[in-house]
Amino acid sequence: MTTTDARAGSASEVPGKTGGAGADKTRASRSTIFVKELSRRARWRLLRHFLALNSGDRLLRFGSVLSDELVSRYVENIDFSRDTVFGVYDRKLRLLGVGHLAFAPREAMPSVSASTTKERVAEFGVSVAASARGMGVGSRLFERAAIRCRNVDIDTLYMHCLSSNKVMMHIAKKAGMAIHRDYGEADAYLKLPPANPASVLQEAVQEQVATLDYTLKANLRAALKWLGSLPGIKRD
């Protein structure tokens, strides 16, 4: 695969600590992310996520420094009707994290082909946004990769991405994911487990608690809009 596809891991995302305050203030945060399955029509969405991050994150995400011709390429590369895109959106309905999860034929991945006995594997990479460090973010969209794998009959998840990548390093380490590094990079490998009711429902959950969220803060952004445009009416 390239960068085209998932490819390469994720723009920083900075681990909390596991314990005292802090570790509350990082579940907390964990509770509100809503990761929402992306369509064609989030593509400018995703452009402006992509574009936003500094040369350090485009590195950690696409293995290179992209420039931001390339970045605009590969989000109008992007085939939603092959591959799945993941988002966390904000308030603003800026996109937070973006989880890319690219699929593949096992013959074209040899490292992985002989890990598994199913016609399809997975790449996962991810990006997060500066604003959004250290909240789980990155964390919310590989357990939500992970379930779709499940769902669709794909049994070996697999990561790209430079050793230095500490981000993708800890999600690898914290899935029970084996990982392999040669000459700066490192490959990573999640055998999965069979789909079953609860996972099915999980997802399905998901995406509808998702789906909800982002219509209320549509909703709100164009109630606001609205109120703005009355006279009078002074909008922060």
Ligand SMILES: CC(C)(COP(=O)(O)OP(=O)(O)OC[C@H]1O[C@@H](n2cnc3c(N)ncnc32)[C@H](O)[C@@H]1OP(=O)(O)O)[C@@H](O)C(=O)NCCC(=O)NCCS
The other form holds:
Amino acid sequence: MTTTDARAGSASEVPGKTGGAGADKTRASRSTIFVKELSRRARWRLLRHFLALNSGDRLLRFGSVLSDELVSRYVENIDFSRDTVFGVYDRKLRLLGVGHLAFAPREAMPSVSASTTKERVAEFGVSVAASARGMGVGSRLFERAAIRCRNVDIDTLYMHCLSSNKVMMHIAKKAGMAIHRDYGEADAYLKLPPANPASVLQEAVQEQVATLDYTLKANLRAALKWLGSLPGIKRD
Ligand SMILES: CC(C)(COP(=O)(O)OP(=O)(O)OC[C@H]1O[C@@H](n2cnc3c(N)ncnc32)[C@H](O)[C@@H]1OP(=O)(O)O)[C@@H](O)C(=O)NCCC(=O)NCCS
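Now show me the form predicted together with the named molecule, since the one above was the form predicted on its own.
So here's everything in the complex, that chain up top.
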């Protein structure tokens, strides 16, 4: 698979894309971005998403320009039993955005360990397909990751990025993260309140809606495929 083949959905297929009809409309349409928790079955879709990132994006996402081979290894090594991976699908079930929430024992992250008494901390990494940026996908993935942390008794969400990454810095500041800059890199921390019935319900509802959305898209695709296989019917 080449990186060109792997390119994710076009802007016209982005949930929430408004075509410049105004900020209010954009905000409203952001509510149609559904963030779904991914299982190991999504691995090849994850691979496709990551391979489509160009070298600049790979630098921002992984801290270095990973080769296709290293990207594949990263995807193969995602531990779904330990970490949580979220995704936003387009109508063709391609991943427009992916958020990886990696959990680690407090001691494994000395820069964070002093500020929490919880056993684990979480590190978040996110990427959005170039064609889907600026529509709120990255922010929605971040919000979902923060709710998950609350609901699994984690009070410190950590992100490492380049300080030149203006978009990510903007998202971090907007979320109220404390940011420490050092030699062109930035560590951002978010202190989270404990879970409450509302945060648990919010996450459950989001996941149910995202699962329903995924199922509808999958069924529609299957129906279109079936229709396309009928003699005399063409599919685009
Ligand atoms: C960072 C990234 C995930 C953001 O995803 P996204 O879906 O485009 O983000 P959103 O649309 O949710 O938010 C973008 C915000 O940044 C703002 N923004 C865009 N360009 C900006 C700039 N140059 N400077 C400051 N803010 C900027 C937008 O106005 C928007 O703000 P708003 O929500 O207040 O309106 C995406 O750009 C990406 O994948 N980059 C490459 C990988 C990467 O950098 N990963 C992060 C490393 S952890």
